[in-house]
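Coming up is one lone chain in structure tokens, specifically the form predicted alone.
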Amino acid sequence: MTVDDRFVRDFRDSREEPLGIRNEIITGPVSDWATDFSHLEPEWAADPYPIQDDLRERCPIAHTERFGGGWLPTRYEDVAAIAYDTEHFSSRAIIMSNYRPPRDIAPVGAVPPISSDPPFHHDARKLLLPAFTKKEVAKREEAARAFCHSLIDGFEGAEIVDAARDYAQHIPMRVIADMLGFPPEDGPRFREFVEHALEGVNLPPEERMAHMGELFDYLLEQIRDHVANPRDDLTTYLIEAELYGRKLDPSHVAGTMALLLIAGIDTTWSAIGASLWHLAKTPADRERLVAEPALLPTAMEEFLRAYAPVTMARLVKEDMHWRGVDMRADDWVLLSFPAANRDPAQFDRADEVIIDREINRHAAFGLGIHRCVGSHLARMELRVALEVWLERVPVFGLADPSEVTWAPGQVRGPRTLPLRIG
């Protein structure tokens, strides 16, 4: 088998349907936080903080009927012990949703690796490695301050901005573009499938998987186009990756660029803006960062810890009673890490943001074996983009802060995030 005789068909056409587990739908107010939680309602998107932590005092680890059955831990020992034990809890599919895929696409999953349970996601995991070195990662920083200032420099003449739609989200989606060779001006694109893919949980079944078919067509040209032209990026590298003596099969290449895709940009632009609309409305901290730049790496860390964008998912294996629950196999259990990181056990002044905290072990890139390949490169995106922008843009503040909006889902950054420059 040659690499184009991998591609020449669609993958997905040799494939049988897999016969997961779809349950019913079921959205509307949520009537208990510690018995019917749900992370795509309203309230949770604009401030989930509250609720987690009632429900750290009086449930700590909360349940739900909705998607099938799940599991909410919110203290940090909870989080933690789930986060690495892999025994017990699988990451077959770690989107929370109302279909659970079936047993045997473990140990790879859909998106490997973070799909992917061991022993196969070691080795998935290692072939990603030398792409996200820090020594890597610092090749792509002067592009992507060049990138950032030119995004300022469209704000010229303007006295209110979108900081989400107008810098935030641009920054990891040109970046992740350029890792990937995909055409810069493909952006739009890149937000729809991010929200759908994220946002768009609660949907009809035919109407998600049709947005996942969107996705994995894009995918599948772009392979094909780098098939025909091979050049010197991520997905070159992956098309002629070997795993086990031979080439990997086409859903794992095409399921690891979505995952690079999606996570790659979402996260980054979620932590961008949660850090700026922080900065908008806390004048003292902007005023100490503009005049101490070099505090921002430590403050950064702080936002990361305070604002974490990424929520995970796991699949309980088997029936088991685990710290005073009954879990049922193929119960969900959401991983919440920006839970885990307000734990007052865990955190001193947990629910206080500390731009100058010196011990910050915080949990927002994970915990385990799935912890962020990326960090090195969303650590980077997000110290450059407040860099130039606090450089750029000193003075600012919220235009009007009922229009934040915040997403939905298991990665929550803001969505809008009017602010005023003039």
Second form
Amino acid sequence: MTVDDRFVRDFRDSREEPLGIRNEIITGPVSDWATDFSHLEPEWAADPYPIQDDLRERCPIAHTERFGGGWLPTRYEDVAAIAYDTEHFSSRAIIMSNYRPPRDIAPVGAVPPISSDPPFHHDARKLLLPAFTKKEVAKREEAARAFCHSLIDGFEGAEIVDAARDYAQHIPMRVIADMLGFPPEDGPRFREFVEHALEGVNLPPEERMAHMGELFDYLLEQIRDHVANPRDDLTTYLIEAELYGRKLDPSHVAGTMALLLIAGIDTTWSAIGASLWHLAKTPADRERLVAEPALLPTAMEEFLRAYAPVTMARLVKEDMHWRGVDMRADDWVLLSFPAANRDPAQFDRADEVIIDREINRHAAFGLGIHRCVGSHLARMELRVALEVWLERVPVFGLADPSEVTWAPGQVRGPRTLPLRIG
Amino acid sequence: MKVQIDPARCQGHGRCYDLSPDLFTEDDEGYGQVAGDGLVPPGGERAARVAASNCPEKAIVLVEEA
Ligand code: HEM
Ligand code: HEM
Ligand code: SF4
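Please could you give me the other form, the form predicted in complex with the partner chain, since above is the form predicted alone?
Below is the entire complex, every chain and molecule, led by the chain shown above.
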């Protein structure tokens, strides 16, 4: 028997400091969204939809010099074309920031499979798919439901609760911690990791590196514990998994765990929060769903369309003329599934939330080869979270609309959501 | 009417087997599969159209029989 010593040394010691390209960090008010857009400014976080609707009419592929240069398409057909075109657009970076990882990091990338390009992408993705099918995730529904009930039990006696902080956030944290086999009480630490990765984009690189370091210290600790004590969970599965006849590189194991932790939490938290926010401010929809619970799966798809939480990014591979604009190699493309989902050329009454919309070919979980691996899990969590809430708290409203805050950056959802429930 | 899935387009979103479980199922990786021979039973045309018009990848083909 050979001992698994892949994780004894810190895998980060054995690689060189990645080079990559850094650019000057530019912050501050946007002068014109068509030529100077930034998804990190407070205006965008508060309400990006009017900005996107205006751009779609006026300048459907907007540009910015920030982040070292990038593009923002807002039409469904352009977003879809880029998602499908892995020939010209790379996923080697998917968070638009002031740092571009070196080209030779492709096709694997730091956090496979989301950061991977073909042909490696498919193999890394295939490893994950069986654990995330609808049938597999259905096994977690009962535990998720009991957990939602326990969170609402905790509201006992309160008149106002924060549905983002005290409800939505905990559900995906608990589910993913269970799947990876991490201690459930570590939840609050995950929240920090997620915030650092997704919201701290304009911090100095040294600070970002230090934050990333803390996440990987934590993951390495968990991996070593699983190497010593294997269990029936995703961490042990990834440690044991084989690709091309050998076990995965330590950085692949850790990178995928980081991805699941980060991609699984913020996103679902945002979707649950945005749905509750909509229902809190729209009594007619809330009352209808309480009266007709069978409509929830349809309504949920509409919330995912209208408030799609996730925007991705790509890097342009080579200089090219693309649909009327001159893209340069290494320009960013901010791939806004939320903007695509509100394109009137694709959806009737695109700017309205219609909870019984029957035809809803939305792109909240992406399009093409990177389709969200966790979509079945996310849908289960969102449905259960809303079912339990509506059953237990059928009457609620915004306590004070001005206190609602939204996460800036590429994953958008309410982070403070005080609701009056008593 | 018959339903078919174009495997080159299907990415496993699962809208088809969510919405029309009598006509579609999932394989071990979550990709959509046509249940049985794909023949839509009488009265099932609407379910077939709903699935096809909700597939984000436009992977579902409806074949109208003459
Ligand atoms: C409502 C919640 C969620 C939304 C809206 C969402 C959205 C997305 C989107 C748009 C992509 C495509 C990325 C791209 O094109 O570059 C993606 C990829 C991914 N998501 Fe999700 N996600 C959610 C929840 C989850 C959950 C719960 C997990 C797992 C625990 C997860 C894991 C992943 C993974 C592993 C990928 C990469 C797939 C690949 O590159 O092949 N997501 N997600
Ligand atoms: C194996 C896993 C990972 C490794 C080894 C890794 C490593 C790195 C390194 C070395 C940098 C360069 C920092 C700099 O020089 O500025 C970086 C930047 C970055 N990483 Fe990661 N990372 C990993 C996972 C992730 C994950 C899971 C995310 C979020 C989804 C993420 C998001 C970012 C972002 C946004 C930057 C840009 C830094 C900036 O804007 O200054 N990384 N990462
Ligand atoms: S809805 Fe479309 S993409 Fe999804 S599983 Fe069915 S055929 Fe495949």
